[in-house]
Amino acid sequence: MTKQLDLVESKTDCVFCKIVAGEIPCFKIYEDENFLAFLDINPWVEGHTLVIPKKHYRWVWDLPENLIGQYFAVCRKIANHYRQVLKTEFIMSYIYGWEVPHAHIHLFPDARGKIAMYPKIKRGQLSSEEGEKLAKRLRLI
């Protein structure tokens, strides 16, 4: 192992955990007794999601067998929702995972030209009064 792999947060640190227990808040999307989505506070793309299992696992692939079909059904139920409400077909989808130790999927609506790896123009934090309009529009409860 090396040592960047030591330094993983515990659960108990983990914001998206936190977020989970409902510690600090988020803008919420969609949520199920597994997973939760919510707009990312930090977005690249109007509408950039993150969808996460509620349960903390370190990476995408550490999930359950019996969970790791739900999961991408959950973001294909998301995706396809967001191509209705924004009127885009493309929704790109991102593996990472690195930022944060704790499983998520990244979903970027309409991202053509506007992302590569790395944003090409920084949209800036979410505003309250920003995320609460947009999971209005975006939300799938």
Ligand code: AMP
Second form
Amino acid sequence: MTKQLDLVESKTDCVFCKIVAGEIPCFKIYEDENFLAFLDINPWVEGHTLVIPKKHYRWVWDLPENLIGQYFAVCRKIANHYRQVLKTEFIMSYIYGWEVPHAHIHLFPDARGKIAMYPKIKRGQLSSEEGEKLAKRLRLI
Ligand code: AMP
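We have the form predicted on its own; now please give the form predicted together with the ligand.
Up next: the whole complex, starting with the chain shown before.
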């Protein structure tokens, strides 16, 4: 039952659906017909990015067969772009989904030794000035 509710096209209370709809702002990195990437508002590391499907799916595993390959290709495109721009080989990633119930993949440029999942450390909020500057540097649209 919950699954059916989670698979609706858009959830009015979903923060990522609101970003897709342009109802709340984001520091946009990449956009195409089906996917959007933007900076995480509470980054673990500089350039922490979230890649999402525009349509609301609860989990990455709920994307249909025809989109899942495109999804990974978009993540790869962004990761390789970051490798060039940020001059690092290390783009870490994870799929979690605890806080926001809309499928997303985290990308972390050069997070070696900088991420501790537990205990969850308090992260700072990205200011609009920082976010704009960074997004301009990393943007791939
Ligand atoms: P999780 O669901 O645990 O994989 O994490 C969700 C991520 O979304 C967290 O890292 C949050 O900082 C991030 N987040 C939540 N709201 C926003 C927002 N409005 N803009 C950008 N990132 C967000």
